[in-house]
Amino acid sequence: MKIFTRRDFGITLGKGITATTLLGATSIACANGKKPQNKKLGVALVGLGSYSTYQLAPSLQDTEHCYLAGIVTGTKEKEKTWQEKYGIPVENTYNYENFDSIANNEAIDIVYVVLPNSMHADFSIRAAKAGKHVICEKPMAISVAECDAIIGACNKAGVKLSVGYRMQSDPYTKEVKKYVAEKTFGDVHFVSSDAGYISRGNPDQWRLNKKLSGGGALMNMGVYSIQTSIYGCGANPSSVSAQEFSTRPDYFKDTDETITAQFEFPNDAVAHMMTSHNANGNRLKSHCSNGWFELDPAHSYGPISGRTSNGNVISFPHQRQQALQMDDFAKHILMGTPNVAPGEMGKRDMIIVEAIYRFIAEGGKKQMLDLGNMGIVG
């Protein structure tokens, strides 16, 4: 498999990706180059695209155990804008060429890799070698082999690793897991999960370029459906079957548009998932022996909403999921609390992704899975 380089990424950007408006002029002096006395951990964001701009950076203003300490970008204009807005000192500002020198910066404890999927392994491994804890945005990588390489590098360097599964820190997800574990509505028999949106207007975006993304809807939104199928059932699947649909081949030339998949579980439950770049989907429903529960919407940034067969509404005060996620990882590092989204979870999901693609490529041979309790299932 060809490794997509930073130069290739830049060329792709130049061909068609429209830059988003970055930031306002208001300064929020947060990072001062020194680690705060209350033991907050410094986070450096690698890649300043829309997710870092509109979700991660604002969320780092709400976190209790970590803060925005540094940035890594290949765009000079972004350096200045982010420095002014967030009070980031020059010595905490890096580009993709001098990134490895971050090893010498004691103000940065965690590196959050927010680059296109094909670049996750490279920068996660380099961050680990630099002695920094790693958050790798989902999907963890573009292959199981790359997941293994990231995990191995972090283990060798003695640093912690987490995958950017924000939903694992959301109180609605925790409530679903509680229902399943406590059998509030009896045994789970069937789970339905949808995650998708309609992509329009920019066929040159990196998510539609397989060299950058590693795949289409399944690699992007599909991991949410895989995750909810698992924690909506309380077990890892033992087999998977799948189907692929394309209704706009002129737009989705290089990546999958819509995929459906069916899981069998060792506890005799079954699940159906749908993921798409050409259909809206945002729901989880678990059908049990004594009722049901659902989240709708289930995967968005919030607010989430849920209800149950006994007439109850599932409701929690809205909090930024990304803030909860990054605080959970910081607490894991500082206090030894459980890692709610470890690297093994990202690898498990990539094993399932590869099995789905393999089923489609082989024309219908059911893929058996031997996952045990890999990752966190409850």
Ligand code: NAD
Contents of the next structure:
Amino acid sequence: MKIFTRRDFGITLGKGITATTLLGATSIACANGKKPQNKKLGVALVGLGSYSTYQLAPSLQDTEHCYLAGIVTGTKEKEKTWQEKYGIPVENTYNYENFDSIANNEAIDIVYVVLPNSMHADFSIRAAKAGKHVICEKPMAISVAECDAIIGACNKAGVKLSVGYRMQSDPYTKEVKKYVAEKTFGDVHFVSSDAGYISRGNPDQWRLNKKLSGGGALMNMGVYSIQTSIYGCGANPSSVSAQEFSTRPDYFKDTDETITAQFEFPNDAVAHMMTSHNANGNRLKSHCSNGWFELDPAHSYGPISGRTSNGNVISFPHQRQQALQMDDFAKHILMGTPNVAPGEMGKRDMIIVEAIYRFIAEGGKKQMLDLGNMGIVG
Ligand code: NAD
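Starting from the form predicted alone above, please write out the structure of the form predicted together with this ligand.
Below is the whole assembly, all chains and molecules, this chain first.
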């Protein structure tokens, strides 16, 4: 007898309708208006750009506890393509104008906001008001005030909120967090973290437009460096200093190109981070009292790679981080497991982002941070 795996189902059914879709549809059919305990949660992606197209939708074919149930798009032509490719019913298809009527759709449990950064708050708040759980892409918003508004709306509506920090579900990240917690290499003294890439192409892209992005490299890749600095050390920083560099002002007219920042931590560790839209960087290294550990690459979609000072290679089978991330959130909703990337984590990172921009704008006054354990998970 052949035992079918999830992947076999996907291959067998092929073209457009995958096992995930069918299993999800089965759950809905069973639901009859009521949600069975074993129901897979329906996810609606808002914004069908490159991240939704090439990462989230394919990952939703690998998830166990949620599935791609709906789409929200401002581009009419994408509707039919996505409906056919993923078996999405017309009634689960929305545009930005009729989006709020998603409140009446029981097939949608989670709204995943994958739009330019300045649109995160508006759509996350509208999703919460519609009674849907929310995943908001990183950076959570373009200001701390917007993060507060999202958190407030989700609390008021009694829905769960998570930030699209896929690295928090990655086994390599969990492993280095364990080293820090268990002091495998002693106390962490210094963390170095880089996250950047060389931006080319359309100078009018939204990432280089401050109104839409909220900022440049720091908003886009910098949040990864902030995150690795924190989990590479095991605590929130107590102060930050920073520097901004501009070598291509003709291209980066409106947003920051390269930023370096230094953190002090209450446990006496210090960290240095670099983020850039004009330099490649993808690394975490923690120097400890009895050795070191590093991830390089540290933030990409994987496979991640890691080493330690005792000669070990950190190695886990490759899994789609986004599938792990969305399943983690679904399990949090369904089973009450910890939220590995709560809204407070996104807000904390935005507090740090604002402190870095303030340091640069004010010309060098060290910014003190009073974060306590905000956003520290596991
Ligand atoms: P993208 O440019 O490929 O897609 C953006 C989508 O938003 C498109 O579908 C576009 O049509 C739509 N849109 C609506 N209004 C728009 C406007 N005024 N200007 C431009 N586009 C508009 O971007 P993306 O790479 O998919 O990024 C979307 C979000 O996902 C961002 O917040 C980004 O930071 C985040 N992201 C996260 C990761 C991750 O690893 N977690 C990776 C990539 C992107």
